[in-house]
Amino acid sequence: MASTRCAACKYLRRRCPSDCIFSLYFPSNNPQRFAYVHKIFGASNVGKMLQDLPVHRRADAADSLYYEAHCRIKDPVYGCVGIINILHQEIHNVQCQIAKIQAEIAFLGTHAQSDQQLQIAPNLDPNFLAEQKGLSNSFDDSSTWFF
């Protein structure tokens, strides 16, 4: 029977009753698992936590638990939340990255059309584009007011 024990039990050296609330979450196999709970939270209060939950929702509990007790032994201050402020602070440098990319391709984009409009315009005539914008490069004699 002490083969069958859970880590919970076998780190706490007591007998792992049948109906054990550890037993299908801290398995014998991993022990550390169980004794980083126990280093945070105190195995009285992960018992009540879990007891506490459905049945279906208590997998999820003592893998969270388990997470943020390994999160808190690895960075004591900041635990999972210095992990998330890590990934939100990786996000913001992509996004502006992204927005940066964004930006050079919209630039160069408007910069190639106005090559592209530069290389065309030396072919037209210039009397053509200046009677197309109202103006005229011929001098008339007769529309002059003074002689």
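No experiment lies behind these values; they were computed from the predicted model shown. Residue numbers count along the first chain shown, from 1. Compared with the form predicted together with the partner chain:
Treating the chain as two rigid bodies that shift between these two forms, residue 56 and residue 103 fall into separate rigid parts, each C-alpha being assigned to the part whose superposition fits it better.
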Second form
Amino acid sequence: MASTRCAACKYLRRRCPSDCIFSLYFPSNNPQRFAYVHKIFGASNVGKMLQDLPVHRRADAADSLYYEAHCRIKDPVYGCVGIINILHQEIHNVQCQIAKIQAEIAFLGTHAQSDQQLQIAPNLDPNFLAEQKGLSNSFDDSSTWFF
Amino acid sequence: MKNQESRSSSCAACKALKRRCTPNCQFAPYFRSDETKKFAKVHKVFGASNFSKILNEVAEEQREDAVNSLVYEAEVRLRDPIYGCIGAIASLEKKMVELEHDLMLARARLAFCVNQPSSFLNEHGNMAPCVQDIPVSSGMVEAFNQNSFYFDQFSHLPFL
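Having seen the form predicted on its own, please provide the structure of the form predicted together with the partner chain.
Now the full complex is given, and it begins with the chain already shown.
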């Protein structure tokens, strides 16, 4: 008679009851999934966490526990928190790039406006226009603009 | 008197585990005696034994970082028992995709404005729409490649 124990009960070397909390989420064909989760969280804690959730949310919880355990085993120091930090940095970098481009567009627009003013009002005080250009030129050093 | 001394110098972990805190207690450097909540979170999610094993696998100079990340992970898991940190990663990935889309749009607009300077000004000599603020993506990701390593692992999760 083939064994119908789930991966958890096989790992824990016990009989798999019909109402086993793990059986739906840790099938016997994926022993690594339970091994990882057990190593990081412990079978008892995982069982309690699943027990405390409504039935229709347990599958997602089991998946996320597995992914977290997987991340922690790959990176014992930072686990998935390392990924969160990297993403925060990447988001910040992209936001800076967008802001830089917006500033460039605004600068080019200011130039276009003042060039047009020169064309339509050639008798304007040249010092005034130079001042406007001087303010625009402060954007040239884009590497330090935001800091 | 001796008992009071040992109690007052017990780390938060040994207090929670109701055991004597030895001079070479593994947890003492990371859980001061007043940090009972901090240890309670880790204890609840990982268990003291697993936590200890994880720390033992890490070089001593990296243990403080490991403890901090485990405490953070436990906190997030307790706040979100279904998705934990994976929920946070998925949200950040989604935001990243939206921002990359915005960046692509911004670059296209800049290229357009550079190549067609007359487009800056309308017939009244005022700024044309291409130089207005680039709207932050409202969350609608159009046909855009989601080629992220982290995202691919979690893309089946329903909140994505």
